[in-house]
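The chain below stands alone and is given in structure tokens; this is the form predicted alone.
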Amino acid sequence: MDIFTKFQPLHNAFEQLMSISKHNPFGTTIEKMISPTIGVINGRQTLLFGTNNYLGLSQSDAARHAAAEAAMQYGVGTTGSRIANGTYSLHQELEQDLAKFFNRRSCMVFSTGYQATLGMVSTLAGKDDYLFLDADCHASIYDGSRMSQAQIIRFRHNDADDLRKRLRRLGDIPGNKLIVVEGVYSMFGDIIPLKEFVEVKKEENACLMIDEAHSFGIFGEHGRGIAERDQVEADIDFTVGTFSKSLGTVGGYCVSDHPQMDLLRLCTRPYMFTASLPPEVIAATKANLEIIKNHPELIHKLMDNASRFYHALQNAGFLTGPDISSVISVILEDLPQASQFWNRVLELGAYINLSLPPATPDNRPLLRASIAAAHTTEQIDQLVQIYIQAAQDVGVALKI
């Protein structure tokens, strides 16, 4: 037998997309970024809307010059894990940053976003304990809860009292309970009813992880996220996000006011058996932190592109996800339509992302846009026509 037979069906499935597709959808090389809305795509300029580039800080002066500098003088790499050889000052001093920036006495940086819920999922949830996880999570809180050896419960989607009916099941059964929830989710870009989840958690005595990954940078008057915009910030017990969104660069952090948190750096898997983040991609995400904290107008600029987009995809007769949010999606409803939709929509001289399914929520497909505060007005418009035209071209129904 084959070792790789059992992807049969997976290439099966990649053959038969590609029958109908022109381009590779999950192999788009971007060749050369002109701005961080325009980059060059199969030989010509073509606009950015897949790229979770939400700020547009990829591409900030700061970020470029303070990478520069640290890599001229501490070298491109550390060589080691972060207990080992592999922290620096640089790596002390953003976990300092961001635990200030979040109001939290604890921060642990990890060398990705991924890494940081595999880590802390996997670490905080031992064989004994009850993990609760949302049936939307993303798939790195899934993974770290199969790590974790812990007794998976997953609940309906946003549904605090599906949560509730789940948790009261237990009874007096033994275990710690941990509820894992996203504060903005990755494929529709629906936004948790948060508050209804923190008065579970309270009611039940359970421990609450947000992952803010979508929603840092975006929501809230300092960018923190849902929590802060719901004003529920205390009742959090951990919140875990990344840098590659709205900070631009790449990794990932937890923080926390838990008293033993700094504990889990000699237990957590992720975060002591791989390589920590070079010094280059630190001293970035420091600099672009600090423009978040300093310039709250990318906030409001991002909202604006974002509500702009969304109301016109609907007036056009699209339908697309409940809220607005960074990532704004359309639905489908066949392989073969959303991929004669997302490269028509290429050819047309704009790059998004085609999500299928079993990635997918509700198993339809999807055509994802990740709205940045760096996109003008005129972009936004020229991504609306797109779509008409696209669908048009493709014989996609708009419900007008």
Ligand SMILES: Cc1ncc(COP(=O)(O)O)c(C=O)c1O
Contents of the next structure:
Amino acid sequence: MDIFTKFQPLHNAFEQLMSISKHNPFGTTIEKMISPTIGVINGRQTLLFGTNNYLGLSQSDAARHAAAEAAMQYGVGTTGSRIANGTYSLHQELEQDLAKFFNRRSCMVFSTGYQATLGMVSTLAGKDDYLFLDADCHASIYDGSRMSQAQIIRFRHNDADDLRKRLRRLGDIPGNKLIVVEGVYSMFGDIIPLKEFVEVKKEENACLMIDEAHSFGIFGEHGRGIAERDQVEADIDFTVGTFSKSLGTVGGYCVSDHPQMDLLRLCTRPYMFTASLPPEVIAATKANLEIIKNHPELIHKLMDNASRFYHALQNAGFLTGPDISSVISVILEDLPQASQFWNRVLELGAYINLSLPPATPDNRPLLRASIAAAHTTEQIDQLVQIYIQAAQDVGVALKI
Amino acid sequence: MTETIESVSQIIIETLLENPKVPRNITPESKIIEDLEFDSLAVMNFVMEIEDKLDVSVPLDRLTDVRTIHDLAEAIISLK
Ligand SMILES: Cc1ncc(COP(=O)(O)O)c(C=O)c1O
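With the form predicted alone in hand, show me what the form predicted in complex with the ligand looks like.
Below is the whole assembly, all chains and molecules, this chain first.
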């Protein structure tokens, strides 16, 4: 019995996966980036459909120049926390830019999106409060709930009636209620029926937090996410998100109109006890936010690509998730089939994500493609052909 | 209707047996993770079903002390 004994089941599961999978799906290495949509993997140029670079901005010229300039001016790291030496004017400017973009009173910038949700969920929900989490919420939200002292209640995925039922079950137990949902769920790419949730929140007098990690820069006329698309922004108490997807860098944020948001800077541990983002990342993020503001056509191109891919998969007989978003998943039968399919797609020249239970809903393996505005129509069509070929080669039954 | 730990344990066992993968010989003393081979997600999904059957909410933090079916029944009774 040593300290690693408890990982034996994980070891066995991984060994089993590697006995049937030529490449390690959790160990893919990108040797070189050729463009936002092409990288070199295993020495070969490969189409990248497994990044979260939805708008292609990880490679924007404006961001690269801004980053280089900031690095020259300020250095490459802050070496300290936001509440000590780690706040530069750049951090404050980015917070102001984001608050303005969302038409909110204030914004807090965190070092990652994981820390933004972890910090907000764990700090807002106190000992006598109740947290209501969608069954499919991201790991950072569940981790935050465990760090909080609150009572945690899980409701059925995207089911506002189920949430209402669970809220009502509490009766008039004292304590604040915080509901946490996402705009687009990262595994199936399915979208929240947000208006229904807003109704419940109002009826039950609860607070509502939405993580727009996969919807920021993609939904809504200005890219503010599902809350903008569904015209319910006024009813959202806290919006969290990440820089690591549409914005193409790294970091996270929370925006809110609550007048006392600044108090959270003094008690949110994942904000306080870690170094702030380096200047070059802040400068690059600011530059990419400007691009999102000024180029709404990127959103349209992304949705055109996503819709083309989604419909082509459906026509070919693949089992997909219910909605069209930047994440489009194909649901497969079992692990051997999913891993063969993933390996075959890689050999045929495209990188996608293999997502396995328990990280996936319903215990089904998923092949998850992220669609970007930077993909060309030809690349989308190529990926469709690769899926069809791989399905034939590994014997995935298509329903036609 | 007044529920007892025994009656709630019985309801839990009946619900578990609806899942064909669960061993047929479970008792109130069966350990949920070890004997049923449930991962954390499977536990949360199954607790949700029990919650709806018994019209009770079991906050997830209460589950940290639950190991057996009997423990879960006890937690539910204390919440009712
Ligand atoms: C819904 C959701 N929230 C938060 C995060 C964390 O973001 P980050 O990569 O910035 O830590 C992710 C990304 O994995 C996510 O999908």
